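Okay, so here's just one chain, in structure tokens, the form predicted on its own.
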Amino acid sequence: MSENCSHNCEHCSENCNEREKESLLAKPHDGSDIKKVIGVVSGKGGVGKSLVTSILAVMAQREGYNTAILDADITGPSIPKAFGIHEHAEGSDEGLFPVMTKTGIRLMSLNLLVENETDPVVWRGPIIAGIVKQFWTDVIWGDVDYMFIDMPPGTGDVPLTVFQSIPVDGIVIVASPQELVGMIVEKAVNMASMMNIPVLALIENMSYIICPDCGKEIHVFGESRIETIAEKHGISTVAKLPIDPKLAAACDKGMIELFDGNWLNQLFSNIKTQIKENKTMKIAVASNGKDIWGHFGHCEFFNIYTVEEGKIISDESIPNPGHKPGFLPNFLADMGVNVIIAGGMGGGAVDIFNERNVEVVVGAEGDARAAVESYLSGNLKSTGSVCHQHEHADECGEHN
């Protein structure tokens, strides 16, 4: 920051921490009403992540839910093939329309946009991540109960973009029985934890094969360790998928919607229960106890509102615990806060909140509870206000 800084960012081109950075959460298309979003992830490729995504979507559709799949695996988009979809997606001046499968599942994948589905995608990470974000913002998804996002393997640009820009309710981790699975799963769990996103389930694909003669389970890759790994990371829901030639054939023929198997029935039921529980959210407001405070870090209290199904069910007011740089954003995120509302906030604090997947709304004023109700009704928007008083920089999370 320049010594001659006036702390007025309106006409300043300097790139400093005092400048406000907006929440990275992206707004879906106005023609979309997406209620629950589940990411399907893996630490490495080739473990059957797209297969699991497809099965979960089919199960949700069979139960009568409006279901969609956003294929974020841009360089390896296999979802359309599993459903036998080869036509191109269409659009209008309003946006893109997803392609419907035979049973009504809505799909969007890069393979539905390129001229030839076998054309390679030779793009750099930021471009790929931008395409994924556009699938969320530019596609007219309509009314969706469950959206499943087929993530690319690993913890790079695209998974980070999804976690930061799309309000993911939880993730399902897919792994294989090989020895490295513990380390690979741990990376996926740690990334979810950093982004404040719950792990809903762990699925071990290719867990075993059924002997056609005696019906015995044969563990081709060794005995399963999924329960041990799940317990280590506090994952309560696990499932095992066998090596099933019929399932593989159904994918190859584009007939995944006809699969016959109950391996994931209980898992999907548990996922629905967990998401319903996780729909409880916490909104924090920097305040003087009643009204919104102008400077996030210098407030007297944080009013914490617990919300279920869009309604405030309880609230509490806690004193500001201190002003150490970077402390407050992590303090609130660790409390499970999903949204922070304040009059103004420094860029350092906003950065940390973004990293912890906490939405930031600044520029608010007036009664704290009324502001939360306005946010829940969709009427409270961030103005991009920053704390312009340098003496409050540390309290706002700045590092001088």
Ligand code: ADP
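Note that the rigid core is defined as the largest set of C-alphas that superpose within 1.5 Å between two forms. Numbering follows the first chain given and starts at 1. Quick caveat, the model's predicted, so the values are computed rather than measured. What changes on going to the form predicted together with adenosine-5'-diphosphate (ADP):
- Residue displacement note: residue 208 has its CA displaced by under 2 Å between these two forms (rigid core superposed).
- With the core superposed, residue 65 shows a C-alpha displacement below 2 Å between these two forms.
- In the core-superposed comparison between these two forms, the C-alpha atom of residue 34 has shifted by less than 2 angstroms.
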The other form holds:
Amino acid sequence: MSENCSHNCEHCSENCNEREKESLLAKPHDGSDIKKVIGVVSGKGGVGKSLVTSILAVMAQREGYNTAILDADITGPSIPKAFGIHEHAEGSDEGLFPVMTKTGIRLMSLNLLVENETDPVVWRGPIIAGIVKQFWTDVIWGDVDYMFIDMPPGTGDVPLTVFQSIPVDGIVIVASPQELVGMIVEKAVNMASMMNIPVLALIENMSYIICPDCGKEIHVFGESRIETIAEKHGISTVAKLPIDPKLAAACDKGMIELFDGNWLNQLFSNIKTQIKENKTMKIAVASNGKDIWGHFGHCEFFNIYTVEEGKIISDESIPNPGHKPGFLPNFLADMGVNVIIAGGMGGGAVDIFNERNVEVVVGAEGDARAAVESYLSGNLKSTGSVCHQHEHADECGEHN
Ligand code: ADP
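What would the structure be for the form predicted together with adenosine-5'-diphosphate (ADP), given that what you showed me was the form predicted on its own?
Every chain and every other molecule in the complex is listed next, the one we just looked at coming first.
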């Protein structure tokens, strides 16, 4: 940074770090509301990065989240094929529209824009990075809970530029067993830490095969090193995917959305928890100061817990400011609350919280702090106790 830096890059021609930081992050299209962005990276092509991206998106969509895939692997875009999509994306004066897969995942890929999908892409790095950036700025993504980005392979200039232009919440690293022996994974971990992006999971693809006759796992490349590497870098979620001919066939036939494998079940939930833990969040509990109050709208206090990396770092108790229609959910959302825990709640209040992207957990009881801890460890699930029928409907904020 120059000695004379005015912190206003607009009128300065110097090329310094500050300037880069200011100018690189791109603004998404006005028609996009993208909540969480997960980048899937690998050291080189062909290790199953696109496959893992597709699987994660399929699982998120199955859980009911609005899901999108931004295919940033411009020189080897294989996502549309896995979903059986060969049509072209359409646009308007406003921007480009993603194509919908059979189950409703929104997808944008260079292959949806080129005349002939088998034409090679012979562009240089900056052009490729520019296209990816445009997929972020010019595509009208709509409301997206989870966007998965199939990143350009490697840890060079192109993935780096993409990381600098798109606010990625976390990355998933996909590696082959051989790569886990070398330094490729370390490079990806270092790139993430340079960019201050958490590594959410490390996935060893093609880790083993299952004998079709006896069901035994055969570790073709020897014992896996994934646990050791994950431990070294403090990565808590690991997964090993087998070489599964059914999986290759599902991709080839464009039917990845129908695929079911028992190793799939935990993967997305673990990644989701990781993302939650990596963020500072606020959890509000409707209470009497100590215990959870049965009915949201008429509680005495809201206990507000600030959470960092999955741990409560501070708490405060604020008196309920009063029960007026539409007021409390917006009041809490304006305070930056991400989750509300209560005994019961009216449907009106639930709707406002949903609109404000605040997670609602109802049906909870007992000690407020213990409930928050239980939520953070993944044990507190909403019972869906919405008070629209019983005698407390009004008290719970049905008209909130
Ligand atoms: P990348 O995105 O890293 O270049 P892909 O996800 O396109 O790699 O995978 C390369 C090829 O290997 C694809 O044809 C894919 O279907 C196949 N493949 C990847 N992982 C597996 C697996 N675990 N079992 C069977 N086939 C796989």
